[in-house]
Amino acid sequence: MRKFIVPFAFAAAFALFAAGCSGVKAGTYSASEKGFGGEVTVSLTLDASGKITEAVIAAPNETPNIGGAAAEKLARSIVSSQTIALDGVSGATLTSKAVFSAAEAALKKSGAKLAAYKKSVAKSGADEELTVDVVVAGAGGSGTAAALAASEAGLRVLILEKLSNYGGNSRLASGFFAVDSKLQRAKGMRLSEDVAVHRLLEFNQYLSNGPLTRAIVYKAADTIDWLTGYGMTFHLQEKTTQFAHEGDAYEAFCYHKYDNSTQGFDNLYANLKKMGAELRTNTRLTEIIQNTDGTVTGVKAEKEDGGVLTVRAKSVVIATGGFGGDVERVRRELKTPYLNFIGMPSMGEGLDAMLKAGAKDWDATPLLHACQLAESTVAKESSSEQLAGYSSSALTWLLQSPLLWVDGQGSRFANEDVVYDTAFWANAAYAAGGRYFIVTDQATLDSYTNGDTLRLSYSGPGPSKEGGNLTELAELAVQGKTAWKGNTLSELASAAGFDEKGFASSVDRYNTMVSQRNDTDYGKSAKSLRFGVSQGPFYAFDCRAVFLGTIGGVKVDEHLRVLDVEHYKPIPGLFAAGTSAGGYYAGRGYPPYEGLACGFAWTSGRIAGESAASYAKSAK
């Protein structure tokens, strides 16, 4: 827990403030609210006059360089301004809201009059104007690659990032997909880019962009070497965590993992600085500037101090990510409230700006990615291992097993072996409305407590590394209303809201298939048909589909030029990359190739940067 203390030094202003704070009882008051990754606790210390002398914000489950950094900043601002009517930190909306709500609850406990602490603080930053050759909005993998490529061309490059640091989802990821790399060849692997392209297009039912797919696949392996030259190094995955991919080299062994993504990003930005590129953090894109003929000539952005930054540029690359941080927008898109979110809090600023500039949202959609137990605490850093969304509860042993799953009506809906594939697992859960239930009996919990389990999946969040008493944990989940219990199947159906007859029929049919080791409904493997549901008490555990930000974006060509779809011509001067660019996927189904989205981010960014540099050099 960190403490940030800023003395309130303006006596005259404080005299006016204190006059509205009678009734305050001096002391320290605390309250908690749910943030992005877990509980955020705010502790405010007030003196007898009502002055906030100390603010301590504990946000251990927030992403360190996003929500964690926001907590530090807000703690300082609350003390220095003596108000909780502050602007949220850009990119950390959920953390900011949690801090403000918890701070208000803490103040209420003190007896203070809330109105005295809700006075807004005006921003008065100066406006600024810059001229560069290429401006890149977004400092994740795609934006960083675009900046590197444009800087290599000897151009003046400016990078804008709304967060306080660089990296984005690409830093939180584990690595990326590439075919026929030097690392693969060193291990005797001979894989074909043509085969990979064909498989991707076929999986996408030819709804994806063929030329773009070829451009990405054919340049990805070289991009591995290119990034390595700038200090982002990789190793080839030797053992897949997604067991459904075993035996398929394209699905399992095209995953090039970072050696250390944090150090790698630091190296990349050290090189960018040497090449003369400038990074502006805490600077949020608000508008794309165009001439009357539609040619893009720069951007406008909001600075941290409230001032407007106007950037005149020959080329603009939008790499701000999708809209995954806008949870309500995602729920409208997916038409279900039952979703958990991990990843970066991108709010769609770049997409919206490009639409106003004449682009078309071609296929932007949430990226379904594994599942979690309801209300589970997530960990965001997963660059060394695939542990995004990891929970320490041994109940994850149930989550990561192909036990009996039913939907909200109590009907079985899928082959539970899909738990061994991150994408297909999430797809199955989404097909059930985004929420499903793991159904077990007491005998199964006893077996799992003793370490006798089905093969535990390590896709997505991965199971707890430590076991535990599953019955005790199940009872706690029932108390927390993330699981339901019944001494009979009828009681469980009533508690969980299932259709009683339908649920009983599903369980009876499943038990028959377990006894025969033959899933005649969905084809689950015989080795996964070990545990029936026959010995009460019975439990149903609430599980949710997870989305990891969004994928897709505006219509682009293979050069990552943003297209005016009506005329199928590039919008002059405008380029997009990563999860701002569409055409590599088809709808919500994510192809089962590990590291695909991250590979697209880096490689599309590189191509966008090269294209933007070429355009800038030719522009008058």
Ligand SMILES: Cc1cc2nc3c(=O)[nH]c(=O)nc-3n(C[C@H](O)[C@H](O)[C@H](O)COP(=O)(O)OP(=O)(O)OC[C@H]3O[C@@H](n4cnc5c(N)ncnc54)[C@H](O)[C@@H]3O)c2cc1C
Second form
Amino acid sequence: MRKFIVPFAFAAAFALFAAGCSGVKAGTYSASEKGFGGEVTVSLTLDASGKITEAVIAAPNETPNIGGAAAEKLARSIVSSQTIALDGVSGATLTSKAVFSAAEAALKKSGAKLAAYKKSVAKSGADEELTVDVVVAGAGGSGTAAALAASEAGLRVLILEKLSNYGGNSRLASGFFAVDSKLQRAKGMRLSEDVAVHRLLEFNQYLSNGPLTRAIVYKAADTIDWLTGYGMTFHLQEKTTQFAHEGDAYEAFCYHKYDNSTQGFDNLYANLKKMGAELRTNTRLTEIIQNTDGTVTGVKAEKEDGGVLTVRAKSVVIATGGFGGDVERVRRELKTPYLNFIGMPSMGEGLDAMLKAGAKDWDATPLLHACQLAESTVAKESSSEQLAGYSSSALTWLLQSPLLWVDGQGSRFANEDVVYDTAFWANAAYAAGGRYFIVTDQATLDSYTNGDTLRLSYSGPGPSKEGGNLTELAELAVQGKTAWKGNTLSELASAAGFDEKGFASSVDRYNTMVSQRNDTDYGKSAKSLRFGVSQGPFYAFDCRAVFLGTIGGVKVDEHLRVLDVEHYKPIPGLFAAGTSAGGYYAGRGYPPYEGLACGFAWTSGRIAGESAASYAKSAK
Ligand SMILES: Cc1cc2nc3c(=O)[nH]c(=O)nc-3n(C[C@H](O)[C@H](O)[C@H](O)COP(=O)(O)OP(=O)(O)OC[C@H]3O[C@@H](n4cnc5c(N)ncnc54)[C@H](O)[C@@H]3O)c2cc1C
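Could you present the same protein in the form predicted in complex with the named molecule, rather than the form predicted alone shown above?
In what comes next, the whole complex appears, and the chain from above leads the way.
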């Protein structure tokens, strides 16, 4: 359990509180609120004068280096400032909100006058101004590549990162799409960039940007070598976990996986430092500065201490990712509350700043990718695994199997074999409303407990390596209201809220198809028609489509210059890369090529850095 305990140590605050907080009954008061990943519990210890002498925040389900770190910081601030009217921690909005609400509820229980704890604390940070050649906002894959390319050109580069460390979603990812790389050639593979370009444009129905697609595909393999030279090394995937891709080298074997992304990022930043680039963490881009003619001349950012950092620069590269961390916005855009998010909390600040500077949002959209059980219990402590949604529960074996799936009404809606492709799987779940239910009977659970399973997928968020007693786990899920149970199908329908007749007919029809090994509705393979739903008790497990941040962004050209689309002209001095740049995809249907988003992020970042450097050199 992650707990953050902070005792009181400030005499000045003591004097303040000794004065005005009568009515408090000394003691420890606790309250809980839902945070990002689960319950956040705040326990405040107050003495009779009303002084908060200790704050304990238990945030076991928050992402350790985001919500967990925020809880730690807020526990310190509540005690040191004796107020709960604090700013939320950047990137951990939901955890911060949960902490403030729970703290307020705890204070109420103590009998304290709330107004005394709601005084805001003035931020004392000094404003600062810097001048560089190129400023890059965002230290994920695209921003890091942009900074490397601009530094290589001999320019003074500053990187702003809102979190306390570099890497972004690019560090959590596994790998990078590239065609005709040295690693592929060494294995005797000869793939063609032209074929890849053609296939990507066709998949996107020519809604994506042709010149940009060519620029990325033709430079990706060289970018692998380039990054390797700076210490981010790769190996070629030899066996795909997405079985649908197995027979297709472009889909499965263009995936160059990081050897170790954390070590690789450390190496890249050590090299950037040697090249003279400066990284400012905990510094959040808020605004792009322009001349009256629209030329971009720098950015403004908020420092951790509240001071404003003004950066004057000839070129600005926005590489702040998309808006995946703004869970409410994603749910609004996708029109369903039933989505789970995995990833770093980019809130769309870079996109919004570019829109204000005259750019147009071209195709920013959530990246639907695989599914999760509604409440995945994360057991492993490592932050990257937690972010990837790993779960210790063997119930994830059901998730990865083509068992019977029904929608919110209890009707079957897809060929469950799509579980073999993380994008199609998530899309099918999204088409059912973002949420679906796996329906099993007791015989299926017994079979899984004995290790006889129908697992097709070994990818996506949530694979557990260890088995377990599926019935016991299912009972726990029922208690936790993430699964429903019925001794009869009609009991299950009523518990889960299905249409009783429709559900009964779906199950009946499915059982007939299982017995005949022939899916006449959606064409599921005969080998996947093994488990019927006939021997009670019956269970329905709540599952959610997952999104991994967003893809797409503002309109750019193949040089990653941001375009003012009314005039189809570049906004002078403004460049975008990675998930801040649009045109490589066509909406939320992610093409079935493994590593495409990272291949785009790193390669577009490199091109943006080169373009920004050459513009900065020519700018007066
Ligand atoms: C768990 C997971 C696994 C994935 N696996 C794969 C995979 O295997 N292959 C693949 O191709 N794709 C994968 N993806 C998608 C892929 O990682 C992303 O699309 C890609 O890395 C985006 O790169 P980026 O540089 O645009 O953004 P990021 O790498 O997210 O970097 C953006 C950076 O900007 C920072 N930032 C945000 N706002 C501000 C601000 N206002 N000021 C300053 N800094 C800011 C962020 O903190 C972050 O560090 C995965 C995504 C996730 C979440």
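Numbering follows the first chain given and starts at 1. C-alpha atoms forming the largest set that superposes within 1.5 Å between two forms make up the rigid core. Keep in mind that what you see is a predicted model, and the values were worked out from it rather than measured.
- Core-superposed comparison between the two forms: the C-alpha position of residue 558 differs by less than 2 Å.
- Superposed on the core, the two forms barely differ at residue 291: its CA moves less than 2 Å between the two forms.
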